[in-house]
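Given next, in structure tokens, is a single chain: the form predicted alone.
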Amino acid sequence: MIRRPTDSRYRGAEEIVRRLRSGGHQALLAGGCVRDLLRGEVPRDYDVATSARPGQVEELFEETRAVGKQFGVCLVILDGSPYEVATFRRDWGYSDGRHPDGVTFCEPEQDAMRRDFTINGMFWDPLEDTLLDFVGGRADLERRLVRAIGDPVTRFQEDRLRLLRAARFAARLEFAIEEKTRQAIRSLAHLCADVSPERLQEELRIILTDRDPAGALRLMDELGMLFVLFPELVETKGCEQPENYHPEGDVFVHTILTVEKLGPHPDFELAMAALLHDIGKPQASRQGGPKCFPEHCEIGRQMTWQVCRRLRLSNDETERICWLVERHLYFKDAPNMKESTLKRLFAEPGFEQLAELHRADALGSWGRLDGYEYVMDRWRNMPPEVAQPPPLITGDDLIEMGYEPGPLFGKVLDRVREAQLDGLISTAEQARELARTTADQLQP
């Protein structure tokens, strides 16, 4: 029925089932990694649902970690792997639209019934071969279903994040939501918000970098869930921008082929500065008149940066796309840059991000590589010595000559450093005399 993988992380779960089976207790792989299977794809995560109590899982196991033992839940470390291991359980009450307010423990079938979608409800036992599916699974994965268990309103109170679960499973195994499930998440959809930004930016991740980013918002826009996360994506529908530039429609359409454009499986950081990109452009077409956006990639990074904070993005993360959204235009004028600037950006450690989400702009758009070919062509081309030299002169020089430490350093740095990279001068003799030119001219 099932074909088993040879991978090491497979072979650990088996025997996490054999282990609790040889205790006396029932032992299953659960979920996600049994429809996997049932695909004929290697789950990522493979977890074990059993009737042992988290006590007894522990008793069993060298390494252990409890994780949510009031849930029946621990992670079972095996060969340095982590595996979820859960006791069968029926919840009640979800007071917090996340946990329940308890559990009670039971057999799989009305643990099965707890689940979210009845693709990810489905058991089997991989020492005897056999598929214990409750919940219709096996017949909604034949038909390309997502389909809720039970009544698709309570499974999605119960806990709000599979609202866009729904949507990533869908847009992931190109399958269609079913009728009933769709109409409850577009009736819910609001509820989105009440998700805590951790949660959240952990399913965004996942989205994002997952085989079909651009289909997963889609279908969270026609469900009525992309506006709820990102309000400030509301007015790019209806924006319109200049036929010669974007034939393909309004700033709405333009940023979801960007992201399409992308291809499977971006990034996080490129793929949020592709959903981000052009947010500046409705507030800037009020400033500079319809299809006219003047600063809207500074408009952009402002507001690039809320929503990073929204969600509650690592400082270094909310960094890089806030910088690639303000200069995802820079190649259009890059034939007319100065040498120096060129290699400035190769040196940027999100140079070739730029590159990226300047291409997917471009292909998004009118289609033109025009900048993106003359730039990767002179990256390609130019040996690393060459972009990037060795300074010709440093602080510590600079100290020696007589100069005091403070603010004119980095401008006199700078100077030098930049006539290097445009191949003005090309001797530490050379830069001394720059520095101390350029000294007397910015001191008062």
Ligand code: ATP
Given for the second form:
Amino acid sequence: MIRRPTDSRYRGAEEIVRRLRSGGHQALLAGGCVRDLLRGEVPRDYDVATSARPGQVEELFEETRAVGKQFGVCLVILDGSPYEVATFRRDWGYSDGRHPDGVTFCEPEQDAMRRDFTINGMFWDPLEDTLLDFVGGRADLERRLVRAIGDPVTRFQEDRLRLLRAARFAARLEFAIEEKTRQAIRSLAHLCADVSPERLQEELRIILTDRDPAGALRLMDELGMLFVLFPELVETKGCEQPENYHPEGDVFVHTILTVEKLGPHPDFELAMAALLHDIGKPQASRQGGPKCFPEHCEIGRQMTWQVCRRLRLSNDETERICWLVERHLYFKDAPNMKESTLKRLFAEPGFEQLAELHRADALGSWGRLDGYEYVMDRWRNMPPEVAQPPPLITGDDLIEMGYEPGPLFGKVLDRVREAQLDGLISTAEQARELARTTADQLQP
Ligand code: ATP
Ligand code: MG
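Structure of the form predicted together with this ligand (previous: the form predicted alone):
Next comes the full complex, this chain leading.
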């Protein structure tokens, strides 16, 4: 029924089950990995469910980490890989809509009932090759359905993150969401605003880097969740654009299409930037008139910063995503760019992401890739010593020339560098001369 994978991750999981069993405990593979194994796919991670208590698990393995001992969860490290080993448990009370108030250890059947969807609620015994399916997961896998275990409304109220997980699994597996589960999500969609920023960020990270992020976003929109999480996107729907550049439709349609054109498994920063690249358009058009979007890159950058803050993204990620949004039209004028501008663009750490964003943006609208192809062609054919030659002079040279360190330094060096990158000067001598005339011009 299940073909055992041959990789070391799987062997590790089986070894954990075997060791728990020989210690006299019941042990099974549980949840998402069973779903993936039944589908013939390699699971992202393996979870083991057992009758052993965390203390007993710790006794059986050399290397363990306590991650949620009070909830019965232990991390076992085997051959350097972590596996989650959790005692069969039943959750009770979800007074905050996020965490169970406590857990009680129990039989596998009740452990299945606390899981989110039937396809995620099965156990498999790899030693006996038997499936324990208390929730009808097998049948739903065959029918290609995401169905909540138990009463969907109650289950989503208990933990609001499940609303988003439903969209994630439906999009990833190309499954439909069962009707009652679907109705429950639509009626409770507003609750996904209560998910903590940390869990939300983690979930969005998985969704946006998954196989079909655009599909997941369309589904989240259909179910009423997308605008709860990103109210900034509300006005992009119905925000009309010039047909010659945007035959595909309004800003919203274009946005999701841009995400789609990134292809499967994009990196997170890029996917966020694609999702947010035009959020400045509705506001810009209030200033510029219908179908006119002056300053939308700058407005978009500011709005993007707010979104990233709200999701508590790191400074590095926030800066990169904002930079991509701000520069997303940058390639458009590439053939007219000065050499120095182009070379400086190549030196940006986010250059390749920006190129990819531009490509997706173009493919998600009028489809012309001339700007992209021009830049990539130049980039591929420019040797590094031409793109990033060592500077002809430094601040030390300026000091030696008798200038006082200060704000002037940066401006002078910048002008000299620009001339170098534009091919106007190529020796230290010429650089010093240009530095001198520039400093004289700039100094009062
Ligand atoms: P993935 O392939 O993305 O890892 P997964 O199904 O393994 O998907 P995990 O987040 O790794 O998902 O969780 C493992 C299992 O734990 C799930 O399959 C499900 O049974 C259970 N689970 C996880 N999160 C929840 C939740 N919020 N509510 C109920 N059960 C959950
Ligand atoms: Mg998993």
